[in-house]
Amino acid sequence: MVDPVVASRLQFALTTIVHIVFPVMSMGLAPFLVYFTWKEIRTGEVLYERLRRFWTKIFAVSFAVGTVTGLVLEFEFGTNFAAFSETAGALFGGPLAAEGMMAFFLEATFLGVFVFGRERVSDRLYFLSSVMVGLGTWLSAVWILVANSWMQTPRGFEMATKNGHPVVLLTDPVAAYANPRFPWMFVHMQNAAVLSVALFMAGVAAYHLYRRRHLNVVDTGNLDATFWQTTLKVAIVALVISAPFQAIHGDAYGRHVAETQPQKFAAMEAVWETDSYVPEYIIAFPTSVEDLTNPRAKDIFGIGIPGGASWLASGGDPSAEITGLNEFESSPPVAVVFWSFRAMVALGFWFIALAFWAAYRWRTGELLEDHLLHKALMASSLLGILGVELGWIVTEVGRQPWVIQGVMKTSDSVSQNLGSTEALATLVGFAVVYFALLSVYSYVVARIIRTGPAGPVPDDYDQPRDPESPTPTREVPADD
């Protein structure tokens, strides 16, 4: 029979990996929607109205599916991880309740105005609704990351017992909720979401431009080159800003991890023995078949930067000492953390190269003619989300076997009365349901992308309106 601890961990990992796609899409799209709405109201150009309508469709679908898949995660704390809830519920429940009461209702309320209210409310109120939707989306991340970051660097609490069970008592809310990890996680996550959506938008625009590569001027109707050119240029601007920033911030974030979670950092670098001048391995493989299954294999073939890991841990000293995993009582699955970290970093450097490649072609006036760039953007459209998934694997798997770092182990957090049959049944059930939801979501988004911006294009398509004239209105199709 399946170990209920293993089944519960697999179930939570599965549901989290699928769910995170939708918040990333909504958080990343939010600033773009605010920009398109501001430009639409300020200039009156139909171009920005169509941009706002098109990307709002994908935002709304992502919000709906993300809400459904996110609620299940909170239920799992009660069904599969009741021991964790009993121990940390008094502290952990606060941020989750705030996320529901503050962020979700703010986002859901103004999303109704934003989606259906363009012809029903004033420009000012409509722009406010776009800002409130974006604010609600990012506030959700605030409270979720407050809870998660506390599990990484717990502060502001003391342990007690209640009916013989260990419980966490909140003693300092500021220290707990503004714990050292929170600002690092929030900035890294939000920038990753913007970067991921910028890659997605660039890939979608490149797809349409590549399909219609014989067009290089404004077309009419759905064959609208300007729509996709503008989408691509806005995405490139976001990429040029967010991709280098993610690498710079990630470097500083790595030093913070080395200081606060040395065990996780050692796993990221696969450092077993405490040592100095530790290289930053780009690749590393065991040299014998027997060692392939030995996580402590000594004979490895590796290509690395001498002193690179020590330099990363210390912030510039290649001779700095790194505490090895052998100094700790237990260690996470090192290979998973090691390779996830390298894949994430490699993607980050690829995103920087792609951003500046696109910017260079834009500057030289060859943005529409470089079909190799279009193919690269199309191939990379989902790699940002893959990078987010890899980052979460490093974050969550890297702190194992702890669910609350240094306080509670994951094996102690699973519901005590959960049997193997129930755990396996729910694992299979959620796998089927989440795969179905992801498939439906992918189909709907792909259909929206293939259809493109709906609606006829007027003759004064890209002409700004007279600021003294009333806001233009037009008849839109029922399915727009």
Given for the second form:
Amino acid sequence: MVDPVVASRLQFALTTIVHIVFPVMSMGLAPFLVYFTWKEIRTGEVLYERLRRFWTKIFAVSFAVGTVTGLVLEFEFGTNFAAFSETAGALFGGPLAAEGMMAFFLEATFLGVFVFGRERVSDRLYFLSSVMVGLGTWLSAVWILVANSWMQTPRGFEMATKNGHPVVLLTDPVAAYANPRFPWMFVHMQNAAVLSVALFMAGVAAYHLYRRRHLNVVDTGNLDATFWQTTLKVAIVALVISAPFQAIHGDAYGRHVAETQPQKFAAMEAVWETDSYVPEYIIAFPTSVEDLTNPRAKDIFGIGIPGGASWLASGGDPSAEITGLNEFESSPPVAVVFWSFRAMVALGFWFIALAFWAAYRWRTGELLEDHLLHKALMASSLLGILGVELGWIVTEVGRQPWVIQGVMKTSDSVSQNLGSTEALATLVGFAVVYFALLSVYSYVVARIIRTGPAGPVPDDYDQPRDPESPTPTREVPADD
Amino acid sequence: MIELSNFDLPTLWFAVVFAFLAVFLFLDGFDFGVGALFATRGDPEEKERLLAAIGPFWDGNEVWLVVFGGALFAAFPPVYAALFSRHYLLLFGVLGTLILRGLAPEFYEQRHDESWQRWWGRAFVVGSVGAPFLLGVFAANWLLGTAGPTLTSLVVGLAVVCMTIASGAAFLGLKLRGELREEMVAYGPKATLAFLAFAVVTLVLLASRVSYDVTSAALVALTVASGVGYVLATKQGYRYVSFVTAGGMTGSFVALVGTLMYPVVEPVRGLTVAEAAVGSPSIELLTGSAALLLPLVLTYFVVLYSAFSGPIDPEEAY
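Given the form predicted on its own, state the structure of the form predicted in complex with the partner chain.
Full assembly next; the chain just shown is listed first.
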């Protein structure tokens, strides 16, 4: 039978990997919705009303799925990781309770006003509700990352025994909750969410612009064309700011990890022996077949930048020493961490290139004609979310075998009384339910996107227009 | 920091945790009740009106469950750990039904063809009936210190379902107009009588397991009085009174469970409130933040409920 520890870990991995998609969508969309609402109220333009309505639909669906999948995670701490909950509860439970009281209420109650209340409340309260929803999504990340950052770099506690169980006692709330890792994680995560949604919006806009490429899309009399051009431009602005920032910030974040979690950093770089002038490998493979499954493989074939990893770890010194994995009693699955990190960084550079390519085309006035750019944007629309997933894999797998770095092993954190049949049953159950969930979500979001902002697409959508005929105007049907 | 040492914070948090559970079972309870009553309607337009009635509210109402879980985790970690791992499959059942209930209204509206709406409509009903039933079973198992379903916990599950239907009918009395309202409201007294019957059976079944005292007897009386008040008010057409008495039923019933348990909070391991609670400064931080945040939360709910007060118009469909 399957080991309950393995089943619980797989289940938590599966449920978090799926869950994170939805908070990324809502955290990333939130600032755009605030902007569209503000513009709608200030200018009274139908364009911004349509932008707000369209992206709110996607927000609402993402929020609904995010809520239920997030509830699953909260329960899993108790059902599958009871030993962790009992040990860490005094420190870890507080942020979860605070997330509910401070963030979810804000988000969920004002989302009711935001989605249903345009005709019912004043402009001022309506705008305020968009801000509150956004604030709620971001505060939710604050509390989750306060809890998670403590697991990465635990501070402000001491160990004791209570009711026969090891428990952490909170001794210094400031050290524990104003954890050194927190600001790094929060900034990296929020910027990643905005970047991911900007890529998504750009991809969606590019899809519509590409589909109507036969038309003279610069023609501003057409509401749909204006809608997608504005979406694309807003997304490009966000991309140009967030993509380079993510790389610069990520570089500094890497140094912080090297200082505070040397084992994780060594895994990210696959450094086995403590050394200086450590190269930054672009690619690396074990040289013998047996070593593929051996996380302690020493013989690596790789292509690297001399001194690169040392340079990253120290912030500019290629001779800096990096502690190798062999210095530690245990190590995470190195290959997973190494490749996830590389893929994330590679995506980051691609986003920067894409942002500046798009910005350059905008400047030269060819934004709507560059079909290659449109294709690149479409292909990249989900890559931001992929980058977030990879980043979380580096963060969470890189910390193994510890659930609380240096304090508690993941294998000790699972519920003691959990049977393998139960664990396997829920693992399989979640695999099926989450597959269905993702399928329906993707289907519904794709449908919203295909349909576009204002009801069905007109029949002549893909037909070349007679240049002699006047600009077609059509009634914009009310949304919903 | 305020001197809190001579104040019994663990007991306060025991009360707070049950209060969160009660607020959840009343507020999201009427959403569940509307979900159950959804099953009685065949006409798509009527179904839309039921969904529209809870549309703006249910997201916020559901957060009380998250907060109940969070507060239990933060204030009594060993209880959270023991209770949740012991009720492993039951809680995955709760999650499954909440997933169905949470997604159904959102997805229902995405396509207007018959089979899509039929399936999401069913998911909505299954989730709305299943979640309160399983939560009732969970609460009874908690009190009794049992893991699997017992006769008592199944009866409590049914009682909670009837309670949510009564709340849902009372809520619809405030949110609908016309014939549909009268038809929905009429389910309320029937559900209340069924709830009272199940509650009496529960008390009889519990008699050998727990000892009743003055407080619990008073709460039994309050539960019955609220139920009777509900039936009378509904027959007279006092809709707000029906709604408030539905809340009274829920509150006193949940308080009864808490009272019968106190001072033990984890019956299997025999942990009392004092033994299971987190120490200082965790519990003081928790108390301070809750004292600051709950008035804010109350404000949000006042904004939400006043923005959408009164009956909904048919055009306001979800």
